[in-house]
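Next comes just one chain, in structure tokens: the form predicted on its own.
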Amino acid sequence: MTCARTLPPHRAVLLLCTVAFFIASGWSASAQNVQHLSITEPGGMPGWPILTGIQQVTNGVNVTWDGPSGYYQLYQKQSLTNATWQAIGKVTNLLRTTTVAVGKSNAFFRVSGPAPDYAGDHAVSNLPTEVCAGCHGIIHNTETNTPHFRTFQALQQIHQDTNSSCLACHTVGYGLPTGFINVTKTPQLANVQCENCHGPAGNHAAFDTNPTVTPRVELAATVCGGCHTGPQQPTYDEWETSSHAEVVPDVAAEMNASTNLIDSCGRCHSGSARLALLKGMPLPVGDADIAVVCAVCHDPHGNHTFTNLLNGPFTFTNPLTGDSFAITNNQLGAVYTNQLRNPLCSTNDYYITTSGVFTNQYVVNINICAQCHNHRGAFWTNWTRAPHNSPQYNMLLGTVGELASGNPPNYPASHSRLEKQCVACHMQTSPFQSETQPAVTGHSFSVQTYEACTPCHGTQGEGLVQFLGFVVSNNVSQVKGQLDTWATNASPPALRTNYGALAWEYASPGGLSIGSPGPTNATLQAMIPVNIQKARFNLYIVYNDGSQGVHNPFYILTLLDTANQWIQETLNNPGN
């Protein structure tokens, strides 16, 4: 494939491309109901057209290219010496893609689009019109209070604020006939603004009821991603090597499929969905395949405030054990300020369910990881399925399990006192200090380092990590093959006979269970004993809050003691 720009008199920007059709199926863009922008550019939404993708198709090409709001005109022709090139389609084509019947094994295209024309914010210049402010004011005036809008002073105070290879990703539109040139001819065009994530806005601006140029709203992690990348700060491609940056394929499928498990599994699995809840819109139609991106954690438009709870030292005495352990808390103060929709700690118990309007379960002030990653309403009474893969901040809090007290769990970690608690293990970071050794941002989310552990553990932490990680996995291990036993041996003839090992299962396994469904009625589940029942529950919270014991280490493993316990004494006491 070869590729070069043009750019035209008055119309848009061009790009050219030839490409060999026997390939053209390798490097294609996604297909998608909703489509998203698929490709990252300095500077955030492009601001000419760029094509993204030639897809072999049953008849023919699908040609997808990505740019700013407004009407594109696909262009073909056979071969670099033919002088004409023929228009594909209408030339009032908003949707970004064209499907095209072709002849040959070769072709080439272009496209163009609406010219990149650039309003500014004249409030960056003290000049009198600020020209998103006037219809925008609530949103503009957040914007202006967050970092976005102070990147060109941060280029002056490194004295970097003519180098080309910054001004993209600080200004705005740099590079393109409309964009920055310099502070001086271009003073409104400085620093990070609403065209950067948008698109150009000139002629939004000019005509402003015309919907074919209203600028983008786009929720992929692309726009993000095009500035926050490389060696200096790496957030976007940390972000692509985590879970958050993948829907489960069939997940996905089944929430494009349903709007009630959009509503309920997109609550969490569907970025597009989750934000349209958190702001009381209409749930997404076709759109899930969206994932966690960067604006379901982070409020592009303002900072919020919030105040920490687990500020200063903190002395913290295990329930179970007696042991204390001091923990120094200073690092970011008894306030602070940043665009997170949510506060990196809590204590309180929270989880949602996926019945009733989420709206009515959100709280704004749990711990932004736990808006996820909670039991959602996990019980022991629960038959149909496991608990579901995400108890993490329930077990931290130590309010999810069954003891054989009967009593309701409340046995907080250590680990939940650490004033940032999820993210003071799951992103820790590091400076840049070259291209080899890139700044670490933390957006992994994978425990690449033990450092954390030093202020109350030593060196010592990664052993002990280590050893934790081989006891509670021998303690599953050995829970799981106790329930077996009872399956095999001792369940009652009706389950024994049909569901050999699983008839202790629920009647759709969780993941420590390879096979056919477990007991599949309620009926047939209440033959299950209860203290059965409870271990199972006690088994799969542990093994589906992922973190070997670390989250919670004396209550995971009094989970898991206690469960081993109850099938004990069912075995022992088969009548009961």
Ligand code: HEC
Contents of the next structure:
Amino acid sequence: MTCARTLPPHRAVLLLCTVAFFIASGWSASAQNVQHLSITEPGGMPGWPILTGIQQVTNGVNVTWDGPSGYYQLYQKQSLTNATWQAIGKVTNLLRTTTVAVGKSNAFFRVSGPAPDYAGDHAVSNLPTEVCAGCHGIIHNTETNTPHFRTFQALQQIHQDTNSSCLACHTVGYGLPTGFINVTKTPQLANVQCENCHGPAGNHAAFDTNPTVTPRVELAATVCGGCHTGPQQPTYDEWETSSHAEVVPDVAAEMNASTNLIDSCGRCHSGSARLALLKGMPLPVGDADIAVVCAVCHDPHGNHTFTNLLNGPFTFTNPLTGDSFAITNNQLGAVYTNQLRNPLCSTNDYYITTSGVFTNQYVVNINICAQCHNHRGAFWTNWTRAPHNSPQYNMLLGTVGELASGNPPNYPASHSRLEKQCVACHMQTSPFQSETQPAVTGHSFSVQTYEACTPCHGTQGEGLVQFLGFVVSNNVSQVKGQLDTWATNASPPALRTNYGALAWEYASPGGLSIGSPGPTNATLQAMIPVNIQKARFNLYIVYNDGSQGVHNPFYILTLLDTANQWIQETLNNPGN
Ligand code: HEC
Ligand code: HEC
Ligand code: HEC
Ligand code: HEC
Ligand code: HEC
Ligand code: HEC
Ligand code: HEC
Ligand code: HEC
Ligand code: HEC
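To test you: the structure above is the form predicted on its own. What is the structure of the form predicted in complex with heme C?
So here's everything in the complex, that chain up top.
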């Protein structure tokens, strides 16, 4: 497929495409109702149409393109020598996609659409008002305080403000008609502004009641990805490799099938669902596949100021071991400002459940990662399934799990006193060195280096993780083996005969067991002694935390020890 852009008369934008088709098959039935930006363009939202795909469908080909909101018209001709373009469908296509019935195996397509009409929202003396501010005052006021509104100054400071290779990502609409030219001619279009993310909006500002030109509100990470990419700032590239970039396929299928699950699972698994819940907007039925995108964690419109609860020097005593250590936190200061919706650290226990009104459970001042990485209300009395894989925050705080001394436990790890908490280990950064040693932005969210450990562990961080991981996985196997022994040798006959080694398991067994089901109903589950139920809970809360102990080393070992003791006691006293 080759495409060339030409500027036609009447300022309509044309896109010319030669299509030798049956290029791509496998257009899937999961086409979404809402069209998301499927490409990344330096500059953000494309200012004019760009062909994004031609795919074979049963009744023809499906042509898709991207660009700002507005009317599009698709044209077709059967051969290049044919002089006339034949219009397909109405001139008022708002969807940026059309299915075309085609008889032959070759066709050429062209789409015309709205001409870019950038307005700019910059405060400059030769303009009477700031264009968007007139009606979107609150967003304008906060957005103009973000670093986006200083991106042109950043170029000016290093005298690169006329370097054409820099301007697409540091100004509005560079290279397009009505876009940025230079700071004298188009001062209102300097910096990254509204129209980088929402597309050209001059028509909208002039005719704000015309719904066909209402600017796009794009949640997909692609809108940020066109600029936050490349070796200097590979944020998008790293994010794309993380599991935040995709909704777990099973969960996506369930959410697309059930509005209830969009609410209950989507609050953590789907960015479109979470933002709709936060803003009191309708649930994105059929559009919950937007995962943990940039705008879930970052507020595109404003800075937020947070109090650093862990600022400065202090001594921390691990309540479980009684060991003290001194720490000085000096990266963030007493208060800090960034574009995140939630702070980097918090010390209150927290979880949200899969039921109940989301906004009643939402607490803005809880650690950004803990918003989703919490135990979801897991408790040892639950019998249907093992605790979810998400208890990391509660593990760090030592507030989930069962100890003989009763509950709730409260044995925070020393690691919970790192001022950036999760981010300290999971989002370590390093600056750009060269094309072959690009910057690291931390947006893979995985622990890739052990530099953050050196202040306390010297160069032993990695070795300690391996050692602890070895101990924890041995202990996990041991507890699991003991539970199997109880199930096959000591469990009540009604369980033993029907469920064998799964007699200790949840109704839907967790990831440590093969096969299913476990005891299937409340009556059968009640035959499992309390201490066996608590032991299996500890086992799975540790296993599903996924840190192999690191999130709370001594507490996690204690949970497994306690589990072992309980099983041992039960085996020794079969009457219990
Ligand atoms: C004269 C008032 C006015 C001006 C000026 C204006 N807007 Fe709007 N804008 C509106 C109204 C009213 C709506 C809601 C329209 C709708 O829902 O169709 C809206 C909707 C939007 C939306 C979509 C919101 C949504 O939830 O779908 C975006 C994005 C937007 N405007 C951006 C801009 C930008 C960028 C500018 C400056 C270039 C601008 N607006 C200038 C009145 C205005
Ligand atoms: C692909 C888009 C893109 C291009 C092209 C681009 N930049 Fe940037 N630039 C960015 C992004 C995104 C950031 C913010 C990075 C971050 O904070 O993670 C940035 C940040 C910067 C900063 C740092 C600003 C500060 O205050 O810390 C400077 C300076 C800069 N760019 C200069 C340039 C120069 C000079 C060029 C051309 C040689 C250029 N950029 C080309 C996207 C781009
Ligand atoms: C860095 C990209 C970016 C910039 C710059 C930006 N927006 Fe947005 N905007 C978004 C995203 C993403 C959303 C949806 C998520 C959200 O609402 O937080 C959104 C949502 C909106 C909405 C609808 C929902 C709401 O929050 O009211 C309006 C209206 C809007 N933007 C207008 C503007 C205006 C006006 C400006 C400039 C003053 C602007 N935006 C600048 C990315 C951006
Ligand atoms: C047109 C290009 C462009 C787009 C689109 C864009 N950004 Fe940026 N962004 C930049 C540049 C350039 C900077 C550097 C600002 C500076 O430090 O001078 C920046 C800075 C930032 C910063 C602050 C960095 C800091 O050092 O404090 C955040 C956070 C950010 N962008 C997030 C986003 C998100 C989220 C989106 C999408 C909703 C987005 N950006 C879309 C170009 C872009
Ligand atoms: C409180 C937030 C939260 C809620 C609510 C939630 N999840 Fe999760 N879920 C997570 C997090 C966080 C992970 C990733 C944990 C990890 O990979 O270590 C995850 C992981 C998963 C996984 C992948 C597990 C694996 O084996 O890799 C599945 C499947 C899943 N969730 C299903 C669901 C379903 C179905 C629902 C709704 C009934 C749901 N989740 C509700 C936070 C949540
Ligand atoms: C799961 C939450 C999350 C997601 C998703 C996410 N970020 Fe971030 N991002 C963060 C956190 C947390 C920081 C701050 C790290 C720190 O302070 O050390 C950050 C830092 C940044 C920064 C540097 C500015 C600063 O304040 O230090 C930029 C730029 C940025 N993110 C852009 C993006 C873009 C673009 C995307 C999408 C491709 C994205 N982020 C996705 C959580 C997230
Ligand atoms: C909006 C909810 C949400 C937020 C906020 C969030 N996560 Fe996640 N996270 C998830 C979900 C859901 C998954 C699982 C996705 C999957 O398995 O496909 C996940 C997966 C992960 C994984 C990978 C686990 C694996 O098994 O591969 C890590 C690591 C992670 N998150 C760390 C973080 C960190 C660090 C932060 C804070 C900067 C954070 N997350 C913020 C929801 C969230
Ligand atoms: C002291 C450093 C440290 C802190 C603090 C920390 N983690 Fe971890 N985390 C780790 C290490 C190390 C692993 C094991 C990583 C591995 O096996 O690749 C891990 C594993 C995980 C996993 C399992 C996913 C995987 O990649 O297998 C998730 C999810 C996770 N952490 C999320 C979080 C969240 C959310 C927080 C904050 C509540 C947090 N972590 C705090 C170091 C830390
Ligand atoms: C601010 C100091 C500090 C930093 C930074 C830190 N730790 Fe720790 N770590 C501790 C303390 C103190 C303990 C003792 C256990 C406790 O109090 O929870 C510990 C315990 C451990 C243990 C258990 C083995 C032992 O020696 O007790 C492991 C494994 C571990 N840390 C890994 C890491 C990793 C990996 C990192 C970096 C990603 C890291 N730590 C960063 C303070 C720190």
